[in-house]
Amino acid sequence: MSEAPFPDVCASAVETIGHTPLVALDRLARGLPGRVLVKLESFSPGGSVKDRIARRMIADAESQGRLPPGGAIVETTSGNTGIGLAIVAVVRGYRFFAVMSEGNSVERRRILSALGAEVVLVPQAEGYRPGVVSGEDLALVEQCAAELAAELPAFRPNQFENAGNVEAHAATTGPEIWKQTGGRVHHWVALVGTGGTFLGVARFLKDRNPGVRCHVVEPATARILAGQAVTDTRHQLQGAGYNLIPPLWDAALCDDCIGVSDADAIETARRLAREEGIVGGFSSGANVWAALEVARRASDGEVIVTVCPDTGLKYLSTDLFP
């Protein structure tokens, strides 16, 4: 006789993805006309916003017959998407290969290994340093992943071109923000790598209220979406600013572009920990810095929402926290 299910027990870690808290940064934004709220994606099981797209891309592949039972998955990743995919893969019985640059933080590769993923490290392009993953590094990672997927063979989620990347956020992150704020959102601010988080949330919010302004965040030296010359892709905002326009990009959803320097992102991440008790990574620092800039020029009472994509605990081997 089977036992009745517990009403508040999840069947697996996959079911805990999403429904993350939205927190007011009233200490960092003290005295500013706008109020800054941040979505803490570290509360998902893989500790990042990428858990959402991992679940969606694998579910789509299963329903489309592109991923057979017990099959293999290969994905290029700076670490977070790979961690999300590793969680879903282990629960659903797939073999997972994470192809990543040696420049990404060591914590991410160790988490991947702990989850049973097979980590394939790709040497960096000549002249680049650990902790700084360039567009040239990404090209080498992509070449390696394509060759491995063909050799196995394996399913490639291909987060840069997979529509599920955007749809996951339009179906979950956007509605959560709308519900948590009671629909009182005036600005959405997010760093763009693959574009999934920014585009999915922007699409949902603008569908609900076309007046919501959506601000792209880019590394100050790699502002391709702002139409500026890329001067250096060797920045510390891992997973963004690769000197390419994301294949899924929709310029109609972008109202403004904000450039953030490494120094500003790092200092803001440190302040976020010291003043708000939130330990975020480089991207969290960049997003919050940009959101504070929007809050400075906002009208009184306007609400600015951004996201902490992951936890700073994945960057303890870097110079983020001295």
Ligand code: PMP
The other form holds:
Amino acid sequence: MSEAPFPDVCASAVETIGHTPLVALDRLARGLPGRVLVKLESFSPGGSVKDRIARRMIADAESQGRLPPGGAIVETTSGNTGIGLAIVAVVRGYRFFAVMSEGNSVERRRILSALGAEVVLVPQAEGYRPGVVSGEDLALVEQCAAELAAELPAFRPNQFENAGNVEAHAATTGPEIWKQTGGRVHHWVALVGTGGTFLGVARFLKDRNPGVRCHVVEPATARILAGQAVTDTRHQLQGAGYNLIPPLWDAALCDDCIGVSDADAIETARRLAREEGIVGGFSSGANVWAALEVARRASDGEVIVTVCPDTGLKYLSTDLFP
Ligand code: PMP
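Could the form predicted together with the ligand be given as well, to go with the form predicted on its own?
To see the whole picture, the full complex is given below, headed by that same chain.
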């Protein structure tokens, strides 16, 4: 077997994380003064923006001696972060336990199992139904994860509190956007779940150019970061809008908050597919709707960058693409 390096081969799936394309939405934004560019995070191996933080949180734990070779990782997750962690765990040789509520969708369980993750299902609190995972359900999941992690023992990445979440985006997503646009960015627009994507990119861009305006996107009925009264926490923007101020939050990086309704997010996700050939999820629809709003109010030639956090293929069992 030849030991000579190949000209262009990745050593593992982990090396395919990031370096995602930035695409101009020149069909959807036709006639608007601003130009909208969208970063397609579905190009990473787990199909979402969360692969970046999975790689970073595990690498940090390794270098800090918190994850011995062959060790175990426990995270409470139902979706994209779990899939990213499962991929990195496979390649680096760790056991990964995804602790989730029985109320979460079956597709996510199946993808995690396919990746060799051990899925621990926690029964829902009395009176709750599948598809609606409540705060009470999440408390049960957290309790189960804490017990399991203590028993194994295991490393808990805890994406909501792990600074590596923000750092992953400040070190990769932000610099990629800067390079791809040649530094021609006037606005950054993103929905907040843990806040990692919004904060990491905002910090990097403002560091390069303090004039970049950063717009947070929130569900129209749960605008907690805008300081408004929350009227309804049930919304369809999965992975975001958790009705809390994320522990990693830094208000100094936020210039503006935009509320998006489920209907506008869904309609925009459908238009993104039909008019741009891009199949995104609910949060992609929300981000692009908000970016188009910013483009409408922008000065001529201003550049608005946003992100498609994942793919619509993860939501085929929902009413997004009937
Ligand atoms: N959209 C989707 C589909 C997600 O899974 C997430 C992450 N939970 C987000 C948006 C928000 O990203 P962040 O956690 O970096 O704020």
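Just so we're on the same page, rigid core means the largest C-alpha set that superposes within 1.5 Å between forms. Numbering follows the first chain given and starts at 1. As the structure is a prediction and not an experimental result, all values here were calculated from the model.
| query | Would you say Ala226 moves between these two forms, meaning its CA shifts by 2 Å or more once the core is fitted? | reply | No.
| said: Following rigid core alignment, is the displacement of the Val185 C-alpha between these two forms equal to or greater than 2 angstroms? | reply: For Val185, whose C-alpha is compared between these two forms after core superposition, the shift is less than 2 Å.
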